[in-house]
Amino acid sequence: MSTFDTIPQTKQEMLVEILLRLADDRLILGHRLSEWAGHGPELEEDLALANVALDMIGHASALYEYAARLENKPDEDHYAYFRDDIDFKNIALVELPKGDFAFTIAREFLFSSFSYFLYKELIETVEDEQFNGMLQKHFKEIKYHLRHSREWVLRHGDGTEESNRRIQDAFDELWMYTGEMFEMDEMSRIAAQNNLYVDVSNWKQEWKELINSTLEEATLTVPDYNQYMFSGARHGRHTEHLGFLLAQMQFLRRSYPDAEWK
């Protein structure tokens, strides 16, 4: 059974709520991205996804370290390292394989454009210091990621046939997952009259707006947004990929649950 079959009752439990939210989802993409360490396409770009993968954990770190500390946990490796898949409360976007290239940097687009947004509209909207603080430091770096990514998505869609069809695939691929992004459940909604989260719909128009205009200018076929989208990744119900992740990344800890740096 899913750690969210009850809807978070104090603002304390919903604060902690969405810090998992997002943190979940900058650890697990984080990840994805650390798997290109060494292998990128060029020693630039090899650089600018580890950094990218850096700030994406190092943001994740400072979320469940907050979370920590209001639900009374040692640190902020019981959640990164100690759950298991079902309590994991990341979209199912950012735990897909880490695919080729142009998958990677589409991947990276889709979710840094929401990031822009959410993180825009929280910033105007979080009364909580600190939580809001972080959200402010954490911002400037998701406009790199943006930057970044999509530099490269017009350079794939403007460049060769084949970096073309590559990153037309990996829109095509990914674009069944990008409605979970988007989607407000009833402690969504709740957190948002508690001005812990905002109602994204807000501004799901600013981002397709974005996401056409980028795609249109790379030459690229805007996919449908009409079709089925995949749900229910929040409340615990994750693809295959998730588990052999966790069983990558949480090895060692677990292994040696009482060892310590030194």
The other form holds:
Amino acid sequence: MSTFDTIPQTKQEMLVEILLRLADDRLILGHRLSEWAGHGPELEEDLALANVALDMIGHASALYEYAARLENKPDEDHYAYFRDDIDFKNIALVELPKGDFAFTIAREFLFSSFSYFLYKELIETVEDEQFNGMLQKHFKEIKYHLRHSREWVLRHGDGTEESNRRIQDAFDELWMYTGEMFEMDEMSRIAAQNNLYVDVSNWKQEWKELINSTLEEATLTVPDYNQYMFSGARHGRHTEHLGFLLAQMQFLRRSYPDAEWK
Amino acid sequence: MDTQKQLDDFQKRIDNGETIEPKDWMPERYRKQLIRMMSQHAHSEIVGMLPEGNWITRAPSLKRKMVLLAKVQDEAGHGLYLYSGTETLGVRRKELIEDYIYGNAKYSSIFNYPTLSYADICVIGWLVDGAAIVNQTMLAKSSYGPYARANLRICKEESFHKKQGYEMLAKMASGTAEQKRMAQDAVNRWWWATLMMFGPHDSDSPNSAELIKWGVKTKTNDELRQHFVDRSVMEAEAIGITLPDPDLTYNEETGHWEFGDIPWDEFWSVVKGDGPMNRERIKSRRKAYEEGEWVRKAAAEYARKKKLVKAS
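Form predicted on its own done, so how does the form predicted in complex with the partner chain look?
What follows is the whole complex; the chain from before opens it.
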């Protein structure tokens, strides 16, 4: 629990909180992926990474837009541009600097495999029609992200010695940031009781099996699931990287808040 | 050596308005000119991702961020099918890429200028893509089939980019004082460089006559430039932007806008590598290419192993 958290009281407040958690994850990872534009290892990947970034920012924008309507905020940009790092609810995994291509792929794989199971379950659970409609639409694209990153994990692992080493390093480095995906804080539990979120521990084993089988096929070593895990970002306690990311993302919009930019 | 009869027959096909396809006979010089033009066009799309990519992480709204990201993605796509089109002439993408990263192959000089404010993104859409459309609309009727078809497809997407850039610039030009200042400053910096995109005057353009004879181009550099100026003057006026040329005057007789002297010294200097961003652009592309080497190797090695497994 951070300095500013309050547990939502109404169902609508819970829904907004969940929308923002999902959206923040996607906006921040989309931002990191968008940093590749024009710098990819080959043209096909310039296209693919831009495509995934575009999907993620698009998903975030739709989720924010719905939250804005519920909360009577001006629009989706309110959340992206006019909140500080302590307000952002994304997990730390997505805010880490973009790293090399192996790091980008390993992170995309960890995140999209988690999203795959999460969305699959949410679609079965969420009663709010608008929210559910979005989840279904975005799920199709998540399947592509998972396929894209999984194929590249295999290519790295079973490619050359260098690619194997690089992606192994990436997984080792990223591992301590995977814990936050599966945290069930008080807010998540209450939201799950209200059919607005799901108990992620229900399918953690399935997720692990997908990770294990992929890494095994890629001839990689699965890091220790029981190691130290970073925690706190969902409640505004981020890494040092988010502040810089937001400084860049928000500066123009905040410098001229009265200007029309849409 | 190409025989006179082959050359005559080829010219006859061109004059009849026929399209030349990859497997058809063509003069060696025609092939060379097309490889040069098509690969320069492809390199330009790829280098063009840099000045625009520069503003993706700072775009001032989510909508504008997505528009820009999609645009940069389109450019990667254009690059990809232009390289594929060039490959139909018997060269490989790798050679072409290495030609501009390590060699002397050119790309459009316009991308050797920096994008200093977000308004630059709007102006690139309006003027730079606008100029590209004028050129590419003509090239969509080019005598070489794969190039004509690539341009047709590119033009459709570029028209969309131009519309988006122009609309946002219009918003800025009628927005706050700061937005107006950014918009006008961007136009002032990009205008002359955009006019140079059409290439030197016809009298100084050694390739033009030959390209027109072979139906690769159907209009001269000066004709295309004039068409662009006429259109831009009206578009600038409509959104309250001033074009930075005190000599712009309408000629009642010709029905065209006459414009001041283009700073050709600057043009030739940038073409030769001495522009504000030439070295940085190439450095960025070289870095991406070299840092991507192990990735391409890994993918190739993985594919090779899979093939072996399949074969056994």
